[in-house]
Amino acid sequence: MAAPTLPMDDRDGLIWFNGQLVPWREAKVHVLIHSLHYGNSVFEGERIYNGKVFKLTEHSRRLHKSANMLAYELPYSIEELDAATRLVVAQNKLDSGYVRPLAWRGAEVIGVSAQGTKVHVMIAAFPWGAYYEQKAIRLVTSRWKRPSPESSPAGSKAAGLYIICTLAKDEALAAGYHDALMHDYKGRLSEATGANLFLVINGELHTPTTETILNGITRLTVMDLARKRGIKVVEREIYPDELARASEVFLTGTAVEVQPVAAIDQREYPIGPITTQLQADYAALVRS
């Protein structure tokens, strides 16, 4: 992933914080806010094309259920929210560029119990070009797996779950790929770090199911997509020797969009036709 240019905390423009536009370098929080010591913010990934950001109300929709699956309420409205990331991106002027809503746990107490916790919400919107500088990315299989949905919470975005995948993705990094690939607690196939993992098979689409994993706004359009242009797609339990089968691999995600991996371990892939396809399809569906 290429580096921002620079810091995150450094920048000017405007953020939108508990319902107002602060500017950059003020939108701050207390170093004793509960989710910051135990993991309980939720946040969401979008992505500005053409000046609008792409199937916002989906975005905002999730923000919601990823609170409530951690058992808290927001204080704005789906409709609030979305009014306000148009806001903040028209505002900082970005025709293309990235967005990330978070909501928090302030700092009323210091307890594993959040009871008591005020809930506040931030949108920042800021300049971000592709996640990944090369065209096609190599993968390592991580020791880290998702855990199961009777221990964590699988279908939110919820911070404290991406620590398995910053271990996992640094530990790619260091040893000289781009990122990790995941298996779940019963050793299937799972997700990359921050995307959704898609394998060709015999001019089929295969996809692991949801039970561990994150179901991204993404991987349903891209699903969507490859059904229009007649490609089956299997959404089920996959296992690593399954790999041997596949002719095309790409993960999906907001942030990475449609991306092809050329290799996982020491197993390599061609960017291929169906993969070649959607990525065509899906960059011109959001720039629609």
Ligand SMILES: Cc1ncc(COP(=O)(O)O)c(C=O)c1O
Given for the second form:
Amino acid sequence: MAAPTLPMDDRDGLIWFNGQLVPWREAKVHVLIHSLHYGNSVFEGERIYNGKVFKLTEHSRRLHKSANMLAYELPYSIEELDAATRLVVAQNKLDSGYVRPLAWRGAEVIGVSAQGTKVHVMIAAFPWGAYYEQKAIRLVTSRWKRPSPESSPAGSKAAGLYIICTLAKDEALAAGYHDALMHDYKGRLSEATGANLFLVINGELHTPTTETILNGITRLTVMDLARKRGIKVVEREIYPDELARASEVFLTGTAVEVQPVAAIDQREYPIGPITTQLQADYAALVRS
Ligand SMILES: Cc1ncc(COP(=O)(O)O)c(C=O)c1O
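Pass me the form predicted together with the named molecule as well; I've looked at the form predicted on its own already.
Below is the entire complex, every chain and molecule, led by the chain shown above.
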């Protein structure tokens, strides 16, 4: 990700914070908030195209689901979150950019139990360009594995799960790659640190099942686009030896959009026709 031009805590603008629009620099929390200590905040990442958030309601719905999977309820309905997001995008006069909603448990109590905490929500929106600077990126297989669904709620976009992603991503960057590809606890291919994985094998799209990954909104969108083009989509367990069979590899995600992969470890891939087609279809859809 390109470094932001301004520090995230020191810029002009308004943040929607528990129902109010608050000046950017004043949107602060206490050091004893439960989620800071125990990792149970949940968040979303959304993109703005032509002044509108793509798949806004799907993201608001997933924020609710993420919190529910961590056994709490948000104090705002999906409709209220949608309206708050539209307001904050308009107030910050953003034609394109990124939205970061976050929900967390407050500082009312300390301890592993979150009983007695209040749930807070904020929505920030800011300008943001391409996630990667490269047309096609190089991935390295990470030593960090996505955990079993019995050990973590993979379908929740929960902050705590991102410790694995941050470790994997920073090790990849330090080794000179653009991102990491993670396997799961069974040694199957899973996802990158902020995006889902697709392989093109014999003209079909193959992608891991959702057991240990975040079921991306972009993933589902691109699967739909592929089917509309008559491309068969196969969700299944995929083991790393199958990377040798792939003629194209790409990632999908709100931030990365449809991102060609040039290499995984030592193996190289071209930017192929299916990736190029789906990239164009996605770019057209988000702006339509
Ligand atoms: C770990 C992980 N996987 C996949 C995705 C892609 O999800 P989406 O397409 O909903 O942005 C993201 C981004 O949110 C992510 O952080």
